[in-house]
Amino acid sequence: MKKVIVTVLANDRPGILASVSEAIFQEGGNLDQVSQTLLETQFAGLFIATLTQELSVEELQARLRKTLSPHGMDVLVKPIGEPDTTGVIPSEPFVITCFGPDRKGLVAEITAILARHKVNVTNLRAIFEGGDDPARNLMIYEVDVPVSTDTATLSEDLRTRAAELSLVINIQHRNIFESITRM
């Protein structure tokens, strides 16, 4: 058995998840994980499946495209190898929220600082509706911070750049963030 990741992009409408999951099932795939989101009017879905039939990745992609493309869905299939756990760096989960006036390059500015500190972004949700209303421009980063990282220096670097950009930034361990947001 082998694992694959199926990426589907389409104009959003009801029934996309049903169509994709049925198509993968019909080709002998068992879904392991699904993640989907909407960005404006666009559906984006990632489906990790274990194949229970002998089928090449190219053949699976061709079959899924034949089934799903007539319904306006773009499909890409890639194999997933065994995870390389030799280079795993011990880390702690944090949540970074950032809001303020919109301008070009905000994500690039914040992620460059995170990259310098070897912080891995595991999830990002960013909404930029423009203007100076902070509530209309929000970035929420879920990150893994290596335990070897000086979190005080990371926090200071983020806060300094955020202040220069007139942004408000909050950095919290995920456990604290979840406790506060539950209240």
The other form holds:
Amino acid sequence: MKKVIVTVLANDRPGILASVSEAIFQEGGNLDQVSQTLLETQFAGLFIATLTQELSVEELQARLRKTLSPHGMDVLVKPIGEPDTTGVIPSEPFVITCFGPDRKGLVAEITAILARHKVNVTNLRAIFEGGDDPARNLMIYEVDVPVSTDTATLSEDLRTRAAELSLVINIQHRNIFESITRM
Amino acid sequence: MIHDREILTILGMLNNEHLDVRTVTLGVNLFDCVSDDIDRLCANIEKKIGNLAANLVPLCNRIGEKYGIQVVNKRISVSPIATIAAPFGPKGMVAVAHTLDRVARRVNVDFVGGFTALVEKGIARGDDALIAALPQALAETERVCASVNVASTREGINMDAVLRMSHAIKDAAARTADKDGLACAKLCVFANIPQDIPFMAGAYLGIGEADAVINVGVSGPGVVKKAIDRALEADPNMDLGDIAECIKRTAAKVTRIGELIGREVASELGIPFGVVDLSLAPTPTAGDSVGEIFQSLGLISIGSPGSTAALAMLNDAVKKGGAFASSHVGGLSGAFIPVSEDLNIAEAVSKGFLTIEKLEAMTSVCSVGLDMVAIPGDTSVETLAGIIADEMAIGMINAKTTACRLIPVPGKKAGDMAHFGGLLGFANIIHVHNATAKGSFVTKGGRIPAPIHSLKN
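Same protein, different condition: the form predicted alone was shown, now please give the form predicted in complex with its partner chain.
Below is the whole assembly, all chains and molecules, this chain first.
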């Protein structure tokens, strides 16, 4: 048995999840995890499935595309192996928020700093509606900061760059949000 | 995944509404420092506090940075010095005060509390020496805070102690006349003092507490005010029950933050976590005022009719929110109404909305009492003692904590301004009826008996 990840992109409409899950089921796949989101009008779905039939990844992709592409869905299938737990780095969860005027390359600027400090982004929500109203341009990064990272330097680097970009940045441990909201 | 709206709401609380951890207070038990030699006692005290508190300030700063929440004040409270230094006279007590001041400077905490005596039932030799030493100790030190518990629901009011404290306050004011009687801002007279207050000037480590403990004081008048404003903007027809619910929920959130940070500081120091004190304690900053909450509730000003009812609701909602959020809420937990530390309350006094009589009435439902109230410098010892006795009676009869932090400002009269600086702010000196009178009631001494409901066993 092997695991695959099926990625589906489409214009959003009712019935996408039903079509995809039925197609995977018909090919002998058992869904392990599903995550979907909507950005503006676009549907994006990730489906991890365990295959119970002897079927190559290429063959599965071809069959799913044959079923789903006529309905406007782009499908990509990739194999996934067992998770590598040996390289797991002890880390602490933080939440970074940025507000400020819109301009090109904001995500690239912030993520470059995070990457330099070996910080892993686990979730990113970014809304850019344009203009200078901070409420309309917002980035929320949920990140894992390795315990070996110098958080003071990371914060300083982020704050310096944010100031240059006229962004208001907040860097806070995730526990602060969890302790307040999860009572 | 945390919802965006939750993140943004909490960020608003942290960034725009003056939410901070007002104080982390390290309680240090000094009983194992006791010696029959004053020099050895002082050396033991300096060594023990120095060791335990060496990392307190940098640790609080680091944890504050991690959570994006500033720990504004880092403080120390100690066992009541009147018992620790009981064999020594006033001179020895002053020496201990200097030791506490020195070690507070060394570990960089802003205040050390516990220059304290518990005399609700009687004045022992050490208590007598401490009270005698108070004026000099407070005038000669910068960071030492003192408190004397003169009354309790179980024991009644020790009127001899009340009169002694009145003399001590007048003397302390005179010794710091050039600073508008600043020494008195570091001195509280209490009824039913709790053992675990993290706020000054009342903080001391009770005899029933651990060897060392971390108590946290979280404040948030700005957060509560903004929460009320937002709720009323969304629904202008909210009734007071709905508003109380809004305050309660806000208080619960604030308490959670305090507990989170307090537990982490305690854990890193390797000592037990004590309590979160959720008191709405203002600062002299616009937007961080308890007084402004009254205006959000629809009153013209704090002090106008309805203020006592509003404060009762506010205090209760804060306690209920705190009790839900933490199993270890302690200290005072409620609303402080200090005159000088709250811009809005200071203004209410200067405009005549708030009189000392109305303040006293409000203290029957608030957390503390007559707090940071500047009064005319020529207020007689007897009148001062009468004000203290009245406040103690409210605490005694209602089985609650009350306190007096009164400052008879030397050379100044009602309507003048007193400036204390920093967090202590400034205040318009409040009018006291018959300030110079010398009635004999308080000089009769003895103990006002405890009320009948003290017989609970």
